[in-house]
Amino acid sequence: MLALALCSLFIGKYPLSPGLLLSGDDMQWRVFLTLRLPRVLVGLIGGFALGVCGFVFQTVFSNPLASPDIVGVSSGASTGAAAGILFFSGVSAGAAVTASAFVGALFAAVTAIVLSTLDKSSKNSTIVLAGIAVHALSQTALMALKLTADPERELASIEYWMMGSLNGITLSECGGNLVLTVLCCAVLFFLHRQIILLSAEEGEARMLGVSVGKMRLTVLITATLTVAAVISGTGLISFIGLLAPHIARLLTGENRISTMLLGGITGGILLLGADILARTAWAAELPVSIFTSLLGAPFLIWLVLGKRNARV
């Protein structure tokens, strides 16, 4: 992960040289601090956070197919971003779209979690069904917004945002998101014991001193807040939350805090690697999700076909 981060600092349309940076070249430092460093930090921290949250969702739901999208975070963020693109413009348009996507993601996730609490049976499948319902409503709202968008400008911006990219990211727009992401990840690691216990039978978890309902709600809200902070700045990044935890489990053969940490590292590797490919594979920069989907879609098919052997 650190090797990819170092390579990513010097890969791009404008070539950077360690020698020129050390000599104090003004343009080199401007590109480095304004474009490359924020991009690498978002790829590093964002990928790590998506991998950790994927582990959390799969563990809490005891479902190998679970991902952060399961509570409607992605669909809510898409709707919020579309609203930001349509209704906000000017010099702060980028920040407005990020804020709108963040609000949309949180609103969708909180709605799904609140709906799931109405079911007193406390079944893990309840929030899955609530997430599907919220996703359907968000997609309906998104289609309505697309119909009102200018096809040549606004509609293209909405579609590009939905494919995800680290291009053009600045610390002024995403600095707060990064701080929130780091804090939420720290909380999740602090609660790692409770997260692992939530994968057990509810009666067993209660006997071990876990307040299942409250802890599940706390963990899900924290993980959702983490994902919302990441994708509100980058756009939708597909499959990292699904892929990274499974790769970590294949390497460790276990489901514990070290697997959670390795899942985060794997997520950082996947996002940084995909971003490097997005910059170098074609003359024009491509969306990151093209490359994560090329890896994630076949893995999802394999996981579905071999689901009897997939355990969390």
Given for the second form:
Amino acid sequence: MLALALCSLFIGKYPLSPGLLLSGDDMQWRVFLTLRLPRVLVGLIGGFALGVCGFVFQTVFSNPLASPDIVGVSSGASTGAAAGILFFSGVSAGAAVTASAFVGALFAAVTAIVLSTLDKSSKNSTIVLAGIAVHALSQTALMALKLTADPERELASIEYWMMGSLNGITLSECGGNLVLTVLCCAVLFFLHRQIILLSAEEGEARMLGVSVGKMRLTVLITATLTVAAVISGTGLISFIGLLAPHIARLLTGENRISTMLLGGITGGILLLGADILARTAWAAELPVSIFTSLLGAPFLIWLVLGKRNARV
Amino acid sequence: MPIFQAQSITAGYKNRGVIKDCSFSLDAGSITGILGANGSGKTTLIKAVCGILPHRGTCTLDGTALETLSARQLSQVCGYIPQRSGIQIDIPVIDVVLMGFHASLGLLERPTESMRRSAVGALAKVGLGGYAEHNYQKLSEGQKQLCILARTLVCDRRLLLLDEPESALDYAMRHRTLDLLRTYVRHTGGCALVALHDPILALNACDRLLFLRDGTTAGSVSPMTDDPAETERLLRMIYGDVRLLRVEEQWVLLRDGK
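Same protein, the form predicted together with the partner chain this time rather than the form predicted on its own?
And the full complex, kicking off with our chain again.
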């Protein structure tokens, strides 16, 4: 992952060379600090976080197809971003869209989680159903926002945001998000034992000493916060949360803290790799989700058809 | 001497009452078996005592009402084996056993080397020595039950609640499981409440039997000391025309006319 990050620092339209950087070239340093370094940091930390959160969701729901989308975080972020593009398109638009997407993602996820707590049985399926309802509501709001958008500029911006990209990310816009992502990931690693225990049947987990309702809420909110912090800065990034934990499990064959860590590293590699391809595969820069989906979609088909008995 | 008392337990699912006004006590160092036909409420009673199912009435262990304990405190005094474990993820067998120590670990603590040794020892006791690093999902149903038994026996707890822990086990392992339970309760001075399907195993392995019929306690006996006629009467109430015989210090149950 670090080798890929190093490559990523020097790949792009504007050629950077280690020699010129070391000689103190002003332009080289400006490109390095304002464009490449933030991009690589977001790719590295964002991909890592998406992989870790994918592991968390799949483990807590004991479902190999679970991902952060299950609580409506992506659709909430899209709606928030669309609102940001429409209503705050003035100065510092990028930061406003990031903040708006973050608020949208959190609002959707917290609504789904709060709705699920209304059912006292606190079953996993209730959260999934609440997530589907919130997703549907978010999509309705998004469609309404798209209808009012100017097709030339705003609609295109909304669509481009939804395809995800690390292009143009700056530390001033995403610095706070990165810090939040790192903190939330640390909390998830501290709670890894509880996360594994939550995969057991509810009564069994309770009798092993886990306050199931409270712990599941804590874990899901932390994971959701992490994903919201990442995708509010990058736009939607498909499949990494689904793909990375499975690759980690294929390599380790188990669910331990090491698998969670490997899921994160795999997520980082996937996002950095997809970003390098997005920058180099075509004359114009492509959205990063094209490449993550190119990998993820066949994997999903394989998971559904080829591994019918797929487990987490 | 009783260390656990259940007083007027009433429990069920949504609007359907299953257990009605059940009261019983468990002695220190004893195994109490619950016998009853399918749907009589054995599992519901165990889940109500655990607090997994909301219930009316009180369960008192060493003078403390279990209903007042947090999940963590409850786990420190009470072990539970469900009919079938809900663990659906790929996980090493040793990690499943180490889950038994969760309640005694702090948030940032990891299982110690001595806990790991105890877990390996517990696996050896239940006949799964050498399986520590195997994938739990690849074990047979019987081996999974033994693994969960090891997880329960790895810590000292005052009360064990077991819901048909022998249902997927072969003849030898059924008896071995009950033998391990007996050694455990004698060693710790605790008690065990076990829902069982096999009346012959229950008659020969349990100190006391609790008979459930339509969610109520039909009666209770100590098979080794009480009048066999009373035990036979209760068995007939549940299983129909059966005859209880004593053959070479073992209880045998025969269907009438066979």
